[in-house]
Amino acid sequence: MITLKNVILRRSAKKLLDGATVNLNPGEKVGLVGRNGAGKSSLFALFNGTLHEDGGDFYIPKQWRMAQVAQDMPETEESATDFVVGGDTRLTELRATLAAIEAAYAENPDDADIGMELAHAYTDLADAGEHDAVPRAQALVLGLGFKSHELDEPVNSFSGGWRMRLQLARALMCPSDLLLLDEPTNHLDLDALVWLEAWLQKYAGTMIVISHDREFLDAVTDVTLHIANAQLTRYGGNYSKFEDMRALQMEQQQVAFSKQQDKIAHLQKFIDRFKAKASKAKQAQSRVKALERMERVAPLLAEADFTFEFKEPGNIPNPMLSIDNASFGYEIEGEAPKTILRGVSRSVLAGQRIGILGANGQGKSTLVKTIAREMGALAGQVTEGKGLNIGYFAQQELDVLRPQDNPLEHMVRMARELGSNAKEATGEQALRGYLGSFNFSGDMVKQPVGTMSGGEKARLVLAMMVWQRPNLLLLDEPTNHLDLATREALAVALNEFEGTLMLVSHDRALLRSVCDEFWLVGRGVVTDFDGDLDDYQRYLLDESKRLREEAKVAVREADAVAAAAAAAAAAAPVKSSNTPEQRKQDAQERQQRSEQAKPLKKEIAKIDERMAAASAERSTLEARLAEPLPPAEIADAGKRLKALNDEIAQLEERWLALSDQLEALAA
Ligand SMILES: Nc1ncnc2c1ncn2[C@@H]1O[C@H](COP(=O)(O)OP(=O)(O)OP(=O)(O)O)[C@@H](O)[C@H]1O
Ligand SMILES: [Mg+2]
């Protein structure tokens, strides 16, 4: 059990927890929620020992193995698979132990003790799951959206977002009693998100997850910890239940508060009236005491909600830009450029609000980045309208911030760089005031950005973008890190924005509320998407199926190559086994191999059975989806279908891995 008793937790001058008392039981799935900067990540730092309580008692079982997602960007030439296998810390330790003992054994092959140790080391390693570590790791990597040909590619060859997915896979790989996940869905698209939900639902240990995503929290948690105003409150329910309970609680508190205010006013009146009268002085006195003793109900602290708006753009060129027969992609040093989208011809007009859709890895960000001039078009033309002023917001923009500098310094520098082009007042006082309107008040304008929370950084980038008065907004996943209230503020501001908007987001609520047309990026081209977001969900399902089929063909091709190689190897001369000892040894080995094959065959049989059941269910579901259904049922059926497809894909993956192992044994 994790126990906090009257815990006080500080970050420099800020008190993040003031007398927090809460228990978390083993096996509970907990959602940790609260506004940006409320102290969620800091609470994780307390749990994992990087931060210590400043008062009260904190207890966490010492023997608990903890898994968490490393926050740094991995830099290594290791393959994606190996990197994720490395997340199994126990396995890594045992491998190191084995290597050491093997070395000792090589020097003293006659030492019986070392021989014993060696035997133990082997069994320990087997117990830790050495035999299927690689397929387990690969199932995680594939589940998180990587393609099968990427499994062996070096970690360094992936972009930032994908490397963070590998960090997540690494954490999931680690056997743990406590799993700490800080906004795990930020780098995920819908596909991977649904996969992660399914994975977490099967996780057996205690899990605490920080997220601003309602649906995700509802799917994976059954307890909610809310952190606000330095208080930590436990609610026995998922996020939706928490919202209901909290609304009720707030209402009750409001009622209690006003009742008490009435009573206080009444007492006070009595005291004021009678304190001068000798005969009543005693009673007045007792009421003064009553007033002093009264435990005050706190007034509702309305959470400092904030709204902002985009300033009216100075001028709006029309068309904003036109793209003429362009190819988009990226250049790799020493290689031919990689084209992702070709033959793109479209124009972006004043006032359009375009949602950019597309399955993961199809080139949405490439398109947006090229328009934002972060990279050049590989061919064709992108012509900008006169006076085009782009406001570009992307995940990696957070890295653009300088950790040592504070928000005010960022604003001052930006104002200076824009020089006479700046349309806003550039005095320090004005900039301070401006930051205040984005909820950076008092001390915070002077806090180094490096120490700010994820959401605070995102809010600063947003503030800097708004200040530049763009007329074309290019937003690539802008809501990551933002809390719900800030997301809503963004949605409102975007709705009132008078310029043109291009938005990439997996936040369906946001897409729905601010976009009125959609482009679809997929299969190497950009097309109009005629349909709503439900059609899009179905499109995604089909698309992931198609990609999976493609991957399977690739795997089969790779297998054919491997089989040919194996055949060639088999054709090579082998040692003949003529001596009796040799024959005996061979027989023993065969026996051993058949023993080893048994569990594999058993698991294969089980998988066959499960696969048949899952496929049958899938057919039924697909048949149902072909009929007209109410939307709620479509959503449920779609979700289930997705889960089934994922499961089947995983089963197939595992089946392939097992039959490979069987084949290897037979060889
Ligand atoms: N080293 C530090 N020095 C000063 N203030 C800090 C430091 N680290 C964090 N803070 C502040 O403490 C507060 C809590 O930060 P924390 O990262 O725990 O928030 P959070 O709840 O995880 O927010 P988010 O939802 O944005 O991730 C923030 O206001 C942050 O600016
Ligand atoms: Mg955080």
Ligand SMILES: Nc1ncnc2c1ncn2[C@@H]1O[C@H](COP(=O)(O)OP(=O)(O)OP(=O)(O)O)[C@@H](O)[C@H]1O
Second form
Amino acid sequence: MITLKNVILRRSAKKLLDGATVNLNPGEKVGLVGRNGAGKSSLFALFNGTLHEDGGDFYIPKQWRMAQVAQDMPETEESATDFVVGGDTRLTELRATLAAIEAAYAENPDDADIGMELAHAYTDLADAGEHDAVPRAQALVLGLGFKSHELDEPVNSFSGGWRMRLQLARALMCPSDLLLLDEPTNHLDLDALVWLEAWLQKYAGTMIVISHDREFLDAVTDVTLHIANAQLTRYGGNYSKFEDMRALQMEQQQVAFSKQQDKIAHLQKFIDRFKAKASKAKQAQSRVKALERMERVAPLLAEADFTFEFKEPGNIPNPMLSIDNASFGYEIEGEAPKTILRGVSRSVLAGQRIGILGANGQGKSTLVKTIAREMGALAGQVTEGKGLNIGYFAQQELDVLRPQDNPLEHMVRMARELGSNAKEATGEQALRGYLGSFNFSGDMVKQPVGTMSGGEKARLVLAMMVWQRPNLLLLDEPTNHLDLATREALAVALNEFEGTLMLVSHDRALLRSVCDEFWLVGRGVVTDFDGDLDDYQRYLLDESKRLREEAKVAVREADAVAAAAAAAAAAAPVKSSNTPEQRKQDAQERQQRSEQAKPLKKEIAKIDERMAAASAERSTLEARLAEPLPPAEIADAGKRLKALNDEIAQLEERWLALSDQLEALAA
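Could you please show the structure of the form predicted alone, as a counterpart to the form predicted together with the named molecule just displayed?
Single chain only below; no partners, no other molecules.
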């Protein structure tokens, strides 16, 4: 059990927790929610030991193993599979222990104690899942959206978002009693998100997750921990139940506060009226004491919700744009263009609200960037309606922001670039006021963007978009760094937007609330998706099954082609010469090669036979070591197991060498 009792937690001068008390039970799946800056990440730091309480008592079982996603970008030439296997800290420790014992055993092979340690080490490794570590790691990597051919690619070959997926897989690989996840969905698309939900639902330990995705929280949590006003409040249930209970609690608090205020006013009125009368002084004094003893109900402090709205577009062309037999992709200097999407023929009409679905890497961002004029079409035509004004939210905010500039400089520059087309006041004071409506107040307007949080950058991009009064919104993962309240504000603003919307997002709540239709990007084409998000999740599962079956078929076909080629080579007639002497010489060479191959084949057959016997004996020994045995037998079994492993390794090396010799003779 994790226990906080009257905990005080500070970060610099700010008090994040003030007398917080809560218990979290083993096996609970906890969603940690609260406004950005309320202290969620600092509470995680308390859980993982990088921060310590400034007061009160904090307890977490010392024997618990903890796993969390490392926030640093991994830099390594390790393969994706090996990197994730390394996340199994128990396995890593046991491998190091085994290596040390093997070194000691090599120096003292007759030491019974070392032999017993060796046997125990092999048993511990087997119990820790050494035999299936690679398949387990690869299942995690594939589940998070990687392709099978990428399993052996070096980590450094992947982009930042994909490397962070590997960090997530590495954390999931770690055997743990407590799993801490801070925004695990930020770098995932919907198919990987659906897979992660299923995995976490089966996780047996205690989990605490910070997320601003309400559907994800609803799917994986059964307790909600709310941090606000330096206090922690526990609610039984997922995020939706928390919202209902909190709304009821706030309503009850407001009613209780109002009733108490009425009572206080009544008492105070009596005191003021009769305190000067001797006959009523005693009653007035008792009411003064009643007021002093009264435990005050706190007033309901309304949280300053962030709200905004899109201005009415100046004009709305129809169609907004038309795409005719276009190919989208990338121009690569010195190489042929890389085409991602082909034969795209679509129209975008006024008032459409389109959700763009598809797995990462299928071309969603390529489609959006081309429409946003960030890239040109490789072929075909993209025709814009007259007066089209695009508001573009890039998946990576820094694609449209300058890290060294502050919000005010961004607004001033944009106002100058728009020139006479600007519909808003462009003076510095007016722009400051406008930024203030997006919670950029005071000195924040002069703060370099590069030092801001992801949520603050996202709000700045939204502010710049709204100011331009677009009639077509292109939003590529706009919610990645937004808290739940800001996501709600975005959904409200988008629903009231009078122009056309095209949205790429893994936030299913946002997609459900603002989109009327869906396009599916995949297999190099863009098609209509006839269904809702529940249908899409079923489609993802079917697609995953189809890809697995295709991979199996491809392996079988490759094996069949290789076998056919080998058979054809074996059956191919030997080219004969026109002269009897040449034919005789060819026959002698074939006979010579056959004679040379006989001992090699004979030795390979013996090695196969011995390897089968040794492998069977090893399996028997491993099974014995899993049972309680006397120390002497454990030592003997450990020695024998070590000898068998060494022998099998030598046999495999010899088998490969003989096979190479046979291939050379055949050639």
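Rigid core: the largest C-alpha set superposing within 1.5 Å between the two forms. Residue numbers count along the first chain shown, from 1. This structure is a prediction, so every number in the text was calculated from the model and none was measured.
Once you line up the core between these two forms, the Cα of R163 stays within less than 2 Å of where it was. Fitting the two forms on the rigid core leaves the C-alpha of A198 displaced by under 2 angstroms between these two forms. Put the two forms on the same core and the Cα of V492 is off by 2 Å or more between these two forms. The rigid core superposition between these two forms gives a CA shift for L473 of 7.6 Å.
In the core-aligned comparison between these two forms, the Cα atom of G363 sits 3.7 Å away from its counterpart.
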